[in-house]
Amino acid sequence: MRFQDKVVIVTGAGSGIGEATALQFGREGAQVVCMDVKGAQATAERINQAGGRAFAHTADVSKWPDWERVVEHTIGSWGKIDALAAVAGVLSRTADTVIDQDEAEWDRVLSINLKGVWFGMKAVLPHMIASGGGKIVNISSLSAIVGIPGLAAYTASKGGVSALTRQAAIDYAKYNIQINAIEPGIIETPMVQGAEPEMARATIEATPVGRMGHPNEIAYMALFLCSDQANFITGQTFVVDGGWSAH
């Protein structure tokens, strides 16, 4: 119960890594704010039915008024924000190469994946500063450090997440706030299941352990980085990829 009475916001909590992370926080005693455009309510209900404490917000991480609403309700209900796990992210719905990508879809991917992380930190950091500290973990991607075909906008967004994580960690370390990122490899999530089968096969073949990761395997790292066990870790990006990047 590392997070007994801690208040944690999890974005992308409706499915995949975000859902697994929210559920794991609930199991370890946190008061969990589940945030997503869909599915957040179902995740919060699972936490509450298991004896935990959670509430849900149907919210878009790329919309600042949604962040204002979520944070205001969280502070009003539970008085503080101890941690943020910024998990929400999307792939492009169109061909995602530098030549083929269109401006509208490029903007959508960057808005959710990168601006959503900035908005999340911008929304919670003042409250963490006021309360004397906090933890933020941002979900980036292996694509931030390894070239992967057909992911131009996605790769750009995740490279930005990793870079912004390092920058913000430096600015806010003096306030006892630790900010880190996770760069997952291929993880068995709805996002990956919607990708081209050829891409899935190729990425599994590139992974030395020979399989996709499970969302819980990212959630465990996220919880560690949000725990007191990680008090001396900040500004780092942790690759959890089954050995892919070790080639």
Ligand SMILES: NC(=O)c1ccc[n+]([C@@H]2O[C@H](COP(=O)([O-])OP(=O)(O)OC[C@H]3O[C@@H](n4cnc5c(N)ncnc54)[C@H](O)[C@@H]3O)[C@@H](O)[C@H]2O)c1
Given for the second form:
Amino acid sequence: MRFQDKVVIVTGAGSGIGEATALQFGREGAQVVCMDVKGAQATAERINQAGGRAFAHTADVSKWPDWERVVEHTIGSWGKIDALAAVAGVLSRTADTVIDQDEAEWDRVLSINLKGVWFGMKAVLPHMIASGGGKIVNISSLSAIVGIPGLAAYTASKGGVSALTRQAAIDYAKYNIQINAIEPGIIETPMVQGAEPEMARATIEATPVGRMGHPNEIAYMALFLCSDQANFITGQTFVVDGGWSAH
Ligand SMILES: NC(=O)c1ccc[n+]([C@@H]2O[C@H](COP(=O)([O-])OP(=O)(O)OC[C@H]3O[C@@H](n4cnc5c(N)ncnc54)[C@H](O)[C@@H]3O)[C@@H](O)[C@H]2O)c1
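Next, report the structure of the form predicted in complex with this ligand; the form predicted alone has already been given.
Okay, now the whole complex, with that chain kicking things off.
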């Protein structure tokens, strides 16, 4: 119960890695705010049914008024924010190479994956400063450090998430706030299940452990980075990829 009496916001909590992260926080005693454009209610209900404490917000991470609403309600209900796990993200719906990508879809991907992470930090940091500290973990991607075919806008967004994580960690270290990112390899979630089968096959072949990761295998790292066991870790990006980048 590492998170007893801790208040945690999890974005993307309706599916995949965010859902696993919210459920793990709930199991470890956290009061969990589940935030997603869809599915947040179902995850919050599972936490509450298991004896935990959670509420849901149907909210878009790329919209500043949505963040204001979520944070205001969280502070009004529970008085503080101890941690933010910024997990929400999307792949491009259209062909994502430099030549083929179109401007509107580029903007959508960057807006959710990168601006959404900035907004999340911008929204919670003043409350963490006021309460004497906090933890933020942003979900980036292995694509931030390894070139992966057909992921141009996505890679640009995740490179931004890793870089912004390092930068923000420097500015807020003096407030006892630790900010880190995770760079997952291939993880078995609806995001990947919707991708081309050849792409999934190729990424499993590139992964020395020979399988996709389970969402919990990212959630465990997220919880560690949000726990008191990680008080001396900040400004870092952690690859969790079954050995893909070890080649
Ligand atoms: N699955 C992988 O292999 C993999 C690898 C590296 C990084 N990631 C990253 O992990 C994160 C989670 O992805 P996942 O694999 O669990 O995918 P997923 O599609 O299962 O979950 C993503 C969640 O984000 C939510 N979301 C999308 N746009 C949103 C918005 N504007 N506001 C709020 N919520 C929004 C979706 O509704 C969904 O519930 C993403 O940031 C993704 O880029 C995934």
